[in-house]
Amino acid sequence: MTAAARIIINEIKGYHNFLKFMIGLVVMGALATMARFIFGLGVTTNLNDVYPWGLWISFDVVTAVPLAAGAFTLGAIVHCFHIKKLEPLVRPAIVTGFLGYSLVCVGLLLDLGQPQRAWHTMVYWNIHSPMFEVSMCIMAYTTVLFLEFLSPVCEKFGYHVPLRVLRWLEMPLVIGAAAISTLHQSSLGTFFLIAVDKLHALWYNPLLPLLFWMSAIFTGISIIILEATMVHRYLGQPDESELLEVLTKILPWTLGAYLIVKLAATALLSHGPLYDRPSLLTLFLAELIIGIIIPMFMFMKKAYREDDRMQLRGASLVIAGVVLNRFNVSMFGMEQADQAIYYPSIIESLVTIGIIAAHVLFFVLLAKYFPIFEHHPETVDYSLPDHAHSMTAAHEHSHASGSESVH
């Protein structure tokens, strides 16, 4: 057996072992989910009247929503600002967004005390509640992402007529996605404006909705960089480092704008002492230094923007900073000095791990078996039957061959 054959066999074994591992995590998460629905929240979680929102809200919703923001961010960049060279990155971003929001819906259902009444939101409207706005927008945005996700599915199975309809709806869907996502990304910050006496002054300020929306923009860009780099390394997809360099040019501006607004809001609009708890001040500085300042200066250097390893490292720092920020706002900053600290239960942890594993597993399978990373699939005219495509391709090939013989 040749060395090349051994490498291929090892890669196949590694791929299947990875899938088995992810499936195992998903199964554990599913079993934990069954336990939650059988025994209820009180038995399976460490939630209480002091901490009614725990890991499932802090990560599965408040953190997962900006992590799935690549779809609306890149869609706006490509279609609204006409940066068409980034078109190959749109589909992976849409897949990530669709999977992310689908799993956010799962997390929301798990956290509801009466999940069978979730449909009441669509019937009994409370237009003054940010929860109503977020729930409606998440349902609407998940539907939009599903419609955008159907394009590669139709291509895979040769459904030409639905594909033409989806092409016709592409621009309205992109505009609708950007508007809906802007609404609920900011409204997630609005949730915490009611915690006037509970959220620490380091994070509580009236600009929380704006800060949540701004952070979703550079988080979406960073997720695109992360996923494009990883699928190139481990799934053999095209190297998009040149396209990612365009995104890294945008990041310093968005990170810098966020940093200015964040520092100004903390200094001028926060009420209460800022330095009374050293542990919280450490967390505040960590999210700014790790997630904002270091990657901002990294992406200011052209050499780092052109280096795919530095692209990955910088994007990872941004994502880590946003995750820490969301936990600071929704969990750590809520903890009171004289109260017991909340720790997630084993069931809560297994469910969250299962949700993350399901996202990774589905993305890998879709990237493997569907045309997610094909460049410029929109250039194909799906109004032609299959044999016409073959004749057109043959004609172009013969024309090219003739041209080469002439020259």
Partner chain sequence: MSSTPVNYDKTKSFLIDTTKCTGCRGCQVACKQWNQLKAENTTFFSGEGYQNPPLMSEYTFTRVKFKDYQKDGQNEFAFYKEMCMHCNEPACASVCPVGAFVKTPEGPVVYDAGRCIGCRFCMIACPFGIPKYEWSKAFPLVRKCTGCFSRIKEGMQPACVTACPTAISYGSRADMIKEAEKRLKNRPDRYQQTIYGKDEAGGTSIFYLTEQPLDELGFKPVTQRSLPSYTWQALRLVPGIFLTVGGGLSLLSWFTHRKERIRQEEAFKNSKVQPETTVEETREDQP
The other form holds:
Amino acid sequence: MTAAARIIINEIKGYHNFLKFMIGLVVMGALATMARFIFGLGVTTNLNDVYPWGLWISFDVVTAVPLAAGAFTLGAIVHCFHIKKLEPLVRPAIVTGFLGYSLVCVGLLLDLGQPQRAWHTMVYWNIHSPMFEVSMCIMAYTTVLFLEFLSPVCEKFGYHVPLRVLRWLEMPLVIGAAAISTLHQSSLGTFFLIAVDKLHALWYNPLLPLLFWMSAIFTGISIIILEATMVHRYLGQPDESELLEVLTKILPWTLGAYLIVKLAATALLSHGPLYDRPSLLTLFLAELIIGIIIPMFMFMKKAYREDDRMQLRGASLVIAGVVLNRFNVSMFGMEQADQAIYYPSIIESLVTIGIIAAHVLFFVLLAKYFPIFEHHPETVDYSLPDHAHSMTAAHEHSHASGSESVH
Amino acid sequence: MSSTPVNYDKTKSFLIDTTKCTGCRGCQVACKQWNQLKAENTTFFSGEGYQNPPLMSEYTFTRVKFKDYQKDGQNEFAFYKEMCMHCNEPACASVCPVGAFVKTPEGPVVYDAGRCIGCRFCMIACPFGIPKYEWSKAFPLVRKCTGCFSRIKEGMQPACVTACPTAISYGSRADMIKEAEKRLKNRPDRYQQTIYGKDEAGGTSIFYLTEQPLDELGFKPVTQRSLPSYTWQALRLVPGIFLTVGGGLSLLSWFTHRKERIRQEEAFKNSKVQPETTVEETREDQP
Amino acid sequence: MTNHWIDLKNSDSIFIIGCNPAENHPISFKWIEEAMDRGGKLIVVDPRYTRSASKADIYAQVRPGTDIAFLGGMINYALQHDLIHKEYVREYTNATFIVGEKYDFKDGMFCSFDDQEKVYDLKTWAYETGPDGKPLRDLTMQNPRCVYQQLKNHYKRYDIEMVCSITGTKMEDYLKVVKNFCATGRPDKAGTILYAMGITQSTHGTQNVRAVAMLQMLLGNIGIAGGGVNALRGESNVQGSSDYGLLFHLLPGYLKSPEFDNADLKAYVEKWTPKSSDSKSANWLGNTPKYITSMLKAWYGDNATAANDFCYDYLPKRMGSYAYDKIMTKMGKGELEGLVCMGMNPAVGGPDSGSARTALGKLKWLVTVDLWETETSIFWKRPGVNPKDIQTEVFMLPAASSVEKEGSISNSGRWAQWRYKAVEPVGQSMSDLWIIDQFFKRVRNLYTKEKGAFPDPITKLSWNYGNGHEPDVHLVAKEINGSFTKDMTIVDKDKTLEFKAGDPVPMFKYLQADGSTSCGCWIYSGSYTKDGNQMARRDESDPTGLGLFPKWSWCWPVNRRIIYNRASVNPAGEPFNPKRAVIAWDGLEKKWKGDIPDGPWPPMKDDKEGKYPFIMLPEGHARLYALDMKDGPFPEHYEPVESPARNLMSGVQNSPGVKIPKNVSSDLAKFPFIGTTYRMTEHWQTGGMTRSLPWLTELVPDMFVEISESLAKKKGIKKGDKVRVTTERGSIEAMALVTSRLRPFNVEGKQIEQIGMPWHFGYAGLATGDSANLLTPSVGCANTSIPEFKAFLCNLEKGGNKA
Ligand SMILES: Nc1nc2c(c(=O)[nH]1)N[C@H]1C(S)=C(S)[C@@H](COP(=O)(O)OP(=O)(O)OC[C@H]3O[C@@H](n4cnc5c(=O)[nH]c(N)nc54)[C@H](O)[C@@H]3O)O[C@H]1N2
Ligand SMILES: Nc1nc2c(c(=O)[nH]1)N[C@H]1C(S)=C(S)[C@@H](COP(=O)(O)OP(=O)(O)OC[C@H]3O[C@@H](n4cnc5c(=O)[nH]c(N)nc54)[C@H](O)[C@@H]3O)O[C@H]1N2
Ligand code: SF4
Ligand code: SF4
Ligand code: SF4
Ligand code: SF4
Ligand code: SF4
Ligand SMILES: [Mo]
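Switching from the form predicted on its own: structure of the form predicted together with the partner chain?
Now the complete complex, all chains and molecules, led by this one.
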């Protein structure tokens, strides 16, 4: 055993039991993944020709993507709408986003029959395919997130040159991120526009992409609330509930707008009977009431907005609602009346649990080793070390200084 | 997707007259023979009547469906061959991220296994539930009826067509529609007055004539619009949205930052400190 | 078939009774559909609602074994409502013939039954003849003893109520069938009847067929396009096999095989050559001496001379029946030493096959010649027996399949079509011809070397099929066609024809009784002439537009596509239906146009040379009243040997000519259901061929029985449940297919359930299952011995082996 490995093991030994549990889940997920590649999809999953897409697509992709929407939402709010005081929340959001998207990619690769050919999408273009669009976006966006994510890494290791480049790229990246996210968040909805005769009218309408995008925004916000509250509680990070209160002000508006569009679209633009399947109707109502209406009213109350427990509850409801919505669209609503019901296999579930655990685990580890929460940009030293000046002087015409410190 | 425009009237099409189908399943076997597909291991009949195997699959590109029921005290024993509809504007082709499906000018919608990444979007998209997956394999591909493209390119007819004693006519789309209309007119009491496939999913290369109402036989009610148009109405907005959002946000940030700078400058003026060029300015140079 | 598959398209009414062509002859539906597109109607009469029934305009259910009642009712209806084709009946059938005074029918029995021997004295049914030996006729058909009046009299008992209470058919369905089909009695309408095993596999199967033929005669439907009596033949070359003497009582070309008392050729000819003193009767079989002599010349070649009776002595003479059931009984008693089973699988296909399997174990040796290992070839290791207990030595010779060899196949429409070898035989398999050739040569060598009691019939055979590894099929075909054995000059009308020794015979007209011609099978004479192999012709021309395709392959006899076609024209030679003329007399050219007529003579009206149309019968008229059936001149309804019903027609329960074996039982308390067996598209016969092919076993993987929804409910059976079916003979396990297509029959006010089962399963091959023939009784038709596979009694219980 090498010394490095011993160090790592010792380090791990020192972890909290929760983290060890997470590591266990990730290992299980990894084993399940191996099983999938050894025995094939047919044996290891409950997928079949009637249910070509199951848990992995419904959760790992269709749901995970809006859950990772915090990064672009907050980026836009902070940088474009220039609500600067929320900036401390940006970096955790980016980390979540990056992790989220990376794991979406992992989920997708598992789900593909020919993962080794994933690059085909970049070579054989089909601009008519929403999946082509989404995969291009996800690749692009993961890259963007990666670049954004590099900042804390560079900070940690004191790589100043890249740090400056990244700092310089920040605005274009934020805008690019928002534009790309708008596209693929909505395009995930476009996926299901092809399923005219399959997706139940409660969800199928031509505004599905718009609704997916709108819901991604409030989901992103809610995820940030959830995350910040959790890390405050469990990782001993500073209490940001005051900042979060700003976010909660945005929520009723976005939820309300969504509700109006959703109801209008369902009432006016859907193409089939709405009330023919009681179970689906229940799911539909659950999604709206739990995920939209209740939190909307909650966040309309100032007292609730200021109460960090209520912030957490409201945000959780929104998230639960969107999870349900994505499952409704991609799974339950696609079920035909006469079909056997799909439920994920153990392997499928283990993989998904592993992915979620990996997300939590990596997040915690990153938070542990990298400056994610401490990040208050005004305190970061963007100046170049002396030796770097000669190298970069030719290119750098801007004034390198700590002049940003406006305090 | 195919870039060559397809003249649908000329595409090869199947007219499957279920009133003439005897349920002999010669087509089912001929298809397996030509495509060298494995026999499925099933027990007993998995569907109504003598129907077997239960579903189309990676091993079964076409299957004769049996409907065995009573209506008004009368027996109904109906059969029809299920297969890929070879849509004019195939949903499978439109959603495939790598363009593995192509509508050929000859008619068949063919599949390029070398491109496929195995995402199964085509299976979700196909309104008729046609593409099937090689679930048994670790690195599966999609399988479906090829329209016997390899045969028709050589001037032959599809294997199932040549095996069929009664029910399948094969020819150009225009001719098959004409023939179908002739039959509806010739024996109006025998036929439901619809040609399934003429307009379904925006028109297909397979047409069905039936005696029983379509829903009774289990034909899927399918939109008459071409499926790709449903996604395309959203997808075509992609460049626009990208530019709008990107541009809008850029403008917005420029605007908000300008306000911020003005505010700062005021503050500086007040504090009589000469500001240096801020990083924000650099950022504002961006589009 | 009197007509051909393609000719079905010319029909106005297609009456399917006792066959299921959609499933068993799928290609037929191509033509049936064409007829329907032209406005023809399809009628299906079957105990079950089959795939054929699903295509029908009219479907009527019939209880198995009651077809004579069904058809008798139709005959009665046609007569009572005067729907018959009068001119046709008067001129072309024996309706006008006067029946002898002795003939009588009372309470289910015809006259002169010998109770001891269980046979009728057929002589008492003869026509009354005049002083010239010609049968007496009454062209007004008023004479109470004329066939027409006897017929009317016989069938007036078959009124609709009576018929429907026997057959269990719904009266309204019955009326629909009758009205639609009897409407084809008009000269401008054609109706065809298709039948097969549902009609023939019965203890009165031959009479069923007669009832079909009689209905067609009355409606004037024989000889015309779109008409006919069409037996859908079964095995791919069963037509050819029967043509070449497959059955024990026949020689090739349907010549009778000699009986023990046909001591010499003269006696044989005396016995089997029909005579007629009516100059207008062609009495074609009067040529029997020519055909038998030519056949003997083909068999024994130069060894056959006038001096030695053309080796007639070498022919085996028969005494009694050598039918399948008799052979099996003998085998079961250990009276047979060996058996050669060439393309046959009796362990599954024969009736009461449990007994057959046991019987095989009594053989010293068994040779199977087959494509596959069949139930017969592995009978010694079948489930439930100890191979050590079976001493039979079994040889399996692998045979080449039909696509691996060249030769002709005769289809149902009598077309002999030449086929070519498509692929080389797999493994060590050999063509049947090679196997027979080797068999013969080795046996002959043994006889030559070791002599034996009577070697000549073998050693003297003429056997010249080339010197190749494989016998030359063309030489076989040429021998069948026949040739001249010496130079000949033949004067035919105004032509003088010269032939050299060895020249092929152009047609059977030129065959001789003096040994100057040889011919292996007279009805095929003309199939391989100096113009070459006629069977290999592939010309698609169709001058009549009826689909006769006279230059496609070759059709026996003399390439005639519709037989009895002289009955499609009136006595003056004008087609009854000019729109679908098969033949027509051209008075100017003095010749027939269209199909090849039944004989060259001018129309019947021609006093000097005209001939009656039914040339194969001595009286030249189709027989509404038969003279040589073992069980009566008119078909009369009797119940199957195992039946849930009492015969409502008479006090005679079963056909009097049938010997009833011990292991049958009509005890409804033990066996309350009607059992019936049939085929389905997906499997072939005993399954030897289809249960060995994965693609076909996939279609129907398991043995199953079909039961009605009402029986399923009563017994608590769901689709896919295991059930056990039992008869007096045996018991099988199967899966249940519950379907509304099978319904119980109304028998004397009671609902009697039917259990339907395919008979394709056995213990060999990929998909195995119990054989339905473990259940069927070994009892056969009075005339032909074909087993009663279609109607027996059984019980059914839920549960598999345990039940
Ligand atoms: N696919 C396939 N085709 C075949 C064969 C095969 O094994 N498989 N076998 C071939 C052979 S050898 C033959 S002989 C033919 C036979 O061909 P078919 O005669 O068509 O064969 P079956 O199915 O035995 O019987 C026909 C029908 O008779 C009905 N039936 C039973 N009893 C009665 C009755 O009393 N009256 C009436 N009217 N109908 C009754 C049965 O329900 C059945 O539907 O098929 C040939 N074709
Ligand atoms: N219960 C019930 N029993 C029935 C009937 C029924 O309706 N009900 N129908 C009866 C009828 S109609 C018939 S015809 C009989 C049929 O009874 P069988 O003739 O015994 O049945 P097949 O399965 O046709 O047997 C033919 C065998 O020939 C083999 N074979 C095929 N081609 C060739 C070849 O070129 N050369 C050789 N040497 N062998 C070859 C096949 O593999 C197969 O094993 O069964 C009868 N049995
Ligand atoms: S039926 Fe389905 S698989 Fe076939 S072309 Fe149409 S969309 Fe594609
Ligand atoms: S599974 Fe293959 S063919 Fe189907 S959409 Fe995906 S890449 Fe295209
Ligand atoms: S067209 Fe070819 S591949 Fe398609 S069902 Fe017919 S035989 Fe099979
Ligand atoms: S081959 Fe033709 S008749 Fe037979 S099942 Fe197929 S479509 Fe029907
Ligand atoms: S199996 Fe052969 S003989 Fe029978 S219907 Fe089909 S093509 Fe004709
Ligand atoms: Mo047969």
